[in-house]
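What follows is one chain in structure tokens, specifically the form predicted on its own.
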Amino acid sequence: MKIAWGITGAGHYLKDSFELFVELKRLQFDRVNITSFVSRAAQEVTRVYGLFQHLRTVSPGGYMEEIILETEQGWSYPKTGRFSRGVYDALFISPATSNSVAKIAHGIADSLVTNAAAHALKAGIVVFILPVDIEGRVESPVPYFINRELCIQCRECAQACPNDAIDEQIDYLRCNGCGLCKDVCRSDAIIGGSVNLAVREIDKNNVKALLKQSGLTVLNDPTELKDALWAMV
């Protein structure tokens, strides 16, 4: 069993899929081969969310099981190629942003994973989305931050940053998510959370126009991500 994976540039259901693609590998690592393709945005969340090192616990290298990333593809996406040979046996876009989704829906393929959507759909290889902005509101996990009241200006912070990534905030480009700064903070200044945010309008008629394309299937949250997974397998 052959599954790509595209991760797009959001943070919320991110740590659920990551979570269910390893559990996917750790249980039929036998069975199935995983090639995850990673958006320009995706490498800077992924760091900032601290997952990015630990990629290769889906995709651990080899053929077919490499970590595909953007900013090394150039701009024609040589490895969606593979797609259109039928290689794959099903794309999985999770989480899926609403830009990408918006892309998808208007059939705009000028990014490695929306690359990689049409021409999984153009050759009959199924394709399964989980967007981020469905409807209603979505309560989005953040990354870290330094509440500058609590802070006592210590520097703490920034002297542990490996990556010289802290000033008065974090440069969340700089950011890999190890959590060292919250780990020395003395005021517990450095938190995370989470934010409650509206879904457009335009955001929820995208999602419906994926519901009308054929070979694609809109997944509403992490347990029908699961359950479509296993399915293969």
Ligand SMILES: Cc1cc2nc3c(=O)[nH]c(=O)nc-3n(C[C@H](O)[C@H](O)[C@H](O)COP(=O)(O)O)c2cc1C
Second form
Amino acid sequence: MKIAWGITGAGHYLKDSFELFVELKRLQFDRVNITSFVSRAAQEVTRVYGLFQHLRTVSPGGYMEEIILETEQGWSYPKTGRFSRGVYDALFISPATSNSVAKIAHGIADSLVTNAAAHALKAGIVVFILPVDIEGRVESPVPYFINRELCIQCRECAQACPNDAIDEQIDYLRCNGCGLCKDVCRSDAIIGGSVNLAVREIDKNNVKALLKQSGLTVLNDPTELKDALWAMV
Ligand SMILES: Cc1cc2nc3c(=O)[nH]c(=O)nc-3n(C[C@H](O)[C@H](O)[C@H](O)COP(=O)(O)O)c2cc1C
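And the form predicted together with the ligand, for comparison with the form predicted on its own?
So here's everything in the complex, that chain up top.
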């Protein structure tokens, strides 16, 4: 069984997606090959949430088990030609940002993951998508940030940071989500938590447009992702 995992830059459902793919690989070690297709934004976002290093568990390396980074690809995405050759049994895009959902819904294929979706659908390979913005409101986790009202400016967090990512705030392009800053903070000023956001009408409509595409299945939550993944193996 050969599965392609497309990861886009969403914090929402990111941890759930990682947990499921890690679990699938653990349970089906020899029977499943997973190639990870990581969008430019996903590379940054997975690092900030401290998840990037776990990609190696899912895609340990070698043919069909690589981590394919958008940042290391050209603009024509030759690696997605694999879908045209029918190499994969399925493509799972999880989590899918509202940005990537909008593109796929409108046939745009100008990024690694949206290009993978286009090639897969043209080749008759089934595509599963877990959008983060479907309808109503979503509770989305946020990466660590410094609450300036609680901060006593002792700078211990900056000294503890292995990536020199802390100045006035945390630089998310350097942060790897390790949480050392939080551990050393004497005033509990470094917090994560979540934000509650409304799903835009346009995102809701884009998901409806996805539903009209044949060969493509929209997954409504991580439970449906698990069912779809486990049904493959
Ligand atoms: C920490 C962080 C979390 C984010 N979480 C989300 C999210 O939950 N949903 C979303 O649609 N975009 C989210 N974004 C914004 C996307 O990463 C951004 O729109 C990006 O251009 C998406 O590109 P992609 O669809 O090619 O991955 C987040 C950005 C950051 C920095």
